[in-house]
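Shown here is one chain on its own, the form predicted on its own, set out as structure tokens.
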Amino acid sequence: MIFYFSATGNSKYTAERIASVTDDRTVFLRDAVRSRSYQYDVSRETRIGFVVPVYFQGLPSIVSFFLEKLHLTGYSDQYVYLVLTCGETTGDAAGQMAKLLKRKGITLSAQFGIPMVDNYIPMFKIPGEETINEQLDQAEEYIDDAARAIRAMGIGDYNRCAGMAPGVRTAAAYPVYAHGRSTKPFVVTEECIKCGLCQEICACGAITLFGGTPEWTKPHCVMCLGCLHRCPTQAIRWKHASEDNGRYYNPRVEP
């Protein structure tokens, strides 16, 4: 069983590629949270995996929320692993995960880091198609190495993307995310075609449609930016980000 969260396709692609090697089923955390599905029977599971992106050198808020409510019936020291997708470094996101799992009596057996296309456009510009493909080709090598280790149930730290002083990096960066995540910078332009996709994919139900036009009716969200990246007309914008920074969804996975 592989639990994953993904807004722009990187972690979804990673989870599905690993599942194709390990023959494990996947569970999308967004759908699990929406349906309030927090209890899973893992008595017949050999491996239990988590594939999630790194936000500000830590875990997305929806991942922490899900783990706090998660109950695995039939857990008896199965192999549990974490795969972190990131732009460059993962910081101490694995340390955060290990602590949350420990509270549930679950031991993290192994961790992996997968460098992907960085798509946090409030700070970075999406690279061109050629660079994206080069980065995804490299990512596939990391994913396949991880999948082989996971299938063999390798124990330990396989993460080559933690960066220097990961604890310090997370301590410095993560509070900005944890105490921020304001929805105020989201704006909608007249290019909106009222398709409703943003509301459909919002991980935390922060978007409400009024006459077909989206409004952010919660003060905070996961800050996954899925609504912005996947808007078909790019009508959703981030007030403080240049439109030149572009949009991104992993081209090698179905939305």
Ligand SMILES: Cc1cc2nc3c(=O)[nH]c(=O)nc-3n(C[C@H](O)[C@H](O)[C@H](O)COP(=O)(O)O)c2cc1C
Contents of the next structure:
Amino acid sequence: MIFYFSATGNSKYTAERIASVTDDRTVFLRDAVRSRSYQYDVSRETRIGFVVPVYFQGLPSIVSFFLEKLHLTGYSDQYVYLVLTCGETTGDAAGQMAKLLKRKGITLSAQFGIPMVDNYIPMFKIPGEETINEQLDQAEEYIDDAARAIRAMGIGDYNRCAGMAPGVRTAAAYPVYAHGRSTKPFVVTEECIKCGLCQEICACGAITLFGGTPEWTKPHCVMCLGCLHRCPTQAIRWKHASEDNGRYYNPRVEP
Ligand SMILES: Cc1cc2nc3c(=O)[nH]c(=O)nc-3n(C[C@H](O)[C@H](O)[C@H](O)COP(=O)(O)O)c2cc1C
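The block above covers the form predicted on its own; next, return the form predicted in complex with this ligand.
The next block holds the full complex; its first chain is the one shown before.
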């Protein structure tokens, strides 16, 4: 069983590629949280995986929320692994995960890091098609290495993207996400075609449509940026920052 969260497809692609090697089923955390599905029977599972993106050198809030609620019946020290997709560095996101799992009596057996396309457009530009393809080709090598290790149930720290002083990085960056994130910077332009996709895909019900146009009615969201990236007319913007920074969805996986 592989639990994954993904806004722009990198982690979905990674989870599905690993699942094809390990012959496991995948569970999308957004849908699990929406349907309040927190209990899973893992008695027949050999491996339990989590594939999630890194936010501010730590875990997306939906992942910690899900883990607090999660109840695994039939858990008996199976192999549990974490795959972090990132733009460049994961910091100590795996340490956060290990702590959350420990509270549930679950041991993290192995961790992996996969550098992919960085979707944080409030700060970075999405590269051109050629660079995206190069980055995804390289990511595939990392994913296939990880999948082989996972199939063999290799134990340990396989993450080559933690960066220097991962604990310090997380301690410095994560509070900005944990305490400072806000839906205020989202703006909608008149290019909005009132399709409602943003509300449909929102991971945490932060969007309400008024006359078909989105408004962020929650002060905080997961900050996955799915609405920003997937708006078909790019009518959703992040203040002025994202106007020229492009949009991204992993071209190798179905949304
Ligand atoms: C709010 C936010 C914060 C991010 N912070 C980091 C980070 O600290 N380090 C990093 O390497 N990438 C960071 N990223 C990039 C994502 O981790 C990366 O693009 C990931 O593969 C996206 O996964 P997805 O396509 O499954 O949503 C961040 C992205 C977002 C949206």
